[in-house]
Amino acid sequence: MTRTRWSWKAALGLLFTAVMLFPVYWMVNVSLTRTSDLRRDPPHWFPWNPTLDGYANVLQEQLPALATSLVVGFGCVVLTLLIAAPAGYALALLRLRGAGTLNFLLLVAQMIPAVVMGMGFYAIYVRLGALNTLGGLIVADTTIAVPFAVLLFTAFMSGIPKELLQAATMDGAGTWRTFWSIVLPVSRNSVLTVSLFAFLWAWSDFIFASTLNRNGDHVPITLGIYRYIGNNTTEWNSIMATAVVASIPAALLLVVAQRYVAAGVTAGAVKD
């Protein structure tokens, strides 16, 4: 009976996994399909006569866009950590006045649609001359990650034993020394979690990129894919090949950091 129940669970798990991964499979399938076979009805479920033309187009045309996305992604990670880690430390451990109100405002900030923020950034950047710059795009993407990052750091740092901080104080460590030498190393899981999500949000951003950096010399990969799309598009294999290549860095980061992310996301959920 137990084995039968386990088999059903395993079968359902495999079925749901296959359903969720089917878009990924179809993306790879189309990326290897020749242009002449793309409009066949019914479509080919397997690339019977595969071609690498789409990937050749990626190497010829999209490498600068991939490099731009990497710069924007890592820039967003660094700026998010510089802002959110000290903020979470203050909210969690320094008894900051108005901490509850700030946490509420951070929750509200996460509900603001990105398109609304993009319009606001456009009006500001026009006056500052920051349109079509990598720095402007990094700052805009960081605003999406910072509220989530501060809330996560606050939840995690609230669980750090007070005795640890008191021992650092007795040894003569000040506020910043305690933060840098004690709190930040102990918060490794939340740092990795915040870094991963900040990178993924910046990597997949399209609204800010199309609003603030459409005509720049350095466009991210999301705009690079978009430029393939038109009324008479026939380069679907190039679009899907670009999507496959663009998925690789995010997939690698998820695989490497998954156990730290699980610990970081659940941090603060249970109090001793």
Contents of the next structure:
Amino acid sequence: MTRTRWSWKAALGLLFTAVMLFPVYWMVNVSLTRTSDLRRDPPHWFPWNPTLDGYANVLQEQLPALATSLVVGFGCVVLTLLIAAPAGYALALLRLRGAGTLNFLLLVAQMIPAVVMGMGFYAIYVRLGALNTLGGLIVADTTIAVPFAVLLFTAFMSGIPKELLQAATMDGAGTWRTFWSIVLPVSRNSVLTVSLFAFLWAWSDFIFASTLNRNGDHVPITLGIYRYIGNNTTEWNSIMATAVVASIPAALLLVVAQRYVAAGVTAGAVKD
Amino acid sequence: MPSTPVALGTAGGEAGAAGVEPAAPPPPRRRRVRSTQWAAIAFAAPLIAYLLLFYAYPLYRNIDLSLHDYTIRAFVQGNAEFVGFDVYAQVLGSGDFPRALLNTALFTFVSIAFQYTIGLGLAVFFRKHFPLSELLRALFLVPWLLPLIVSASTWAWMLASDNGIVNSVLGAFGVGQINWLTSPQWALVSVIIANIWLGIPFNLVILYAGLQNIPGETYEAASLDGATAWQQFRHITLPLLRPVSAITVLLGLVYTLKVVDVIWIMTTGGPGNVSTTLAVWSYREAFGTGRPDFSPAAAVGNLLILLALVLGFVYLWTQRRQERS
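Complement to the form predicted alone: the form predicted in complex with its partner chain:
Once more the chain from above appears, this time first in line as the rest of the complex follows.
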């Protein structure tokens, strides 16, 4: 009785997942379709004569963009951690005065649309000559992750047992030692979660890339895809092949760090 | 405030008369509190500097943009004429404004209604473990992790008029060709469909976590009392899930108001203005045409922030009232 209901549920679950992931399948399917078959009506449901032409184009044209995105992604991770981890420590464990105000400002910061930030950064970067630079894009991209990261660190670090910190103080550790050799190692999971999100958000950013780095030599992969859409509307297999390649980090991270993804999403929700 | 001199006094006293036992313990604690406060400030300093430099300053520049009449030349030279709220008056008075506001409202509320309902349905579905449930639930995260431009261009291709898969499937059921992205009555629907798809994983994950926190005994007790599955859902799941639901909807709201990428890539806000939201409008004025018009773009952007803040506060206010009653 229970058995049959289980397999019935599993079948339904498979069906739901298949429907949900259909666009992802379709992206892969189109990326393998020959250009001559792209305009077929009705389209082939699976690649009959698969071709890797689209992927060859990606390798020829988009490798520098992929490298740029990697650099920007890792840059964002480092900068976000440098700012957010100490701040989380101060907010959660050091009884910072004005912590409430700071928390409130972080909540408000999350409500500010990237378009608006993009314009502000553009206006500043024009004068500074920071348009089309990697550093400028990294700084702008971190504004997506930093408020979230601080709130996540604060939430996590508040849960560290006080005895652990008291023991460190008894042993004569100062605030810095306590942070570096106790709080940070204990918070390893939240460091991983924050890194994951900072990287993914920077990797998939389109708005800052298209406003701040549109004309430079260092164009991230999202802009690479966008240019394909503009110039190359017939070569949808190349566009979709680029899309597949651009999705690889997300896929990898999902497999490797699935736990942290769910933890990160819910951490955003636990905090009031 | 008054404690500071006292602390100083005792600290001095301690140095002078080390032999006085009872007076000794309080000073170190006081001093530690104060030095901890300095340490706290030191640890928070990078964040405070960051917020000032990379949030406050760009926002200030943005307000400045909206209060001046910036042409491209004035933009580079920095000598635009101050016009006060003229640009806002212009934006609010323009024929595009009501349409953009309506589109923003439709895009946001319809997206969230469906994302939430479907997300909740799936969360309830996945609550009981069954073979493969963990794996399938993980796979549901995929759409949310993909770069938006990837999902948006995939949807654009699926919804293509002549040879998109959606029309092809509908055609098999005898539905005639629908110009999803290029016809005035379907463009907004198309971007909403794609956005719903994008938001389901997020709703699923949060609501699923919320369900995990409802004790199983509550359901057991209810089924002993003979409550049907629907009654359990109505009288246990929904009420106990309310705080989590509220935060899910708020985060969805704040997030959906800001969406540019999906709409821009699928329809660029067109045809005409039919799928232009406030965020897309702002983006188009500043960066979407060859001729940037920063002042109105900044004004629209600031109105959008205002809208997000108002909704945020309304939410917080209702939360507080609910908690009190």
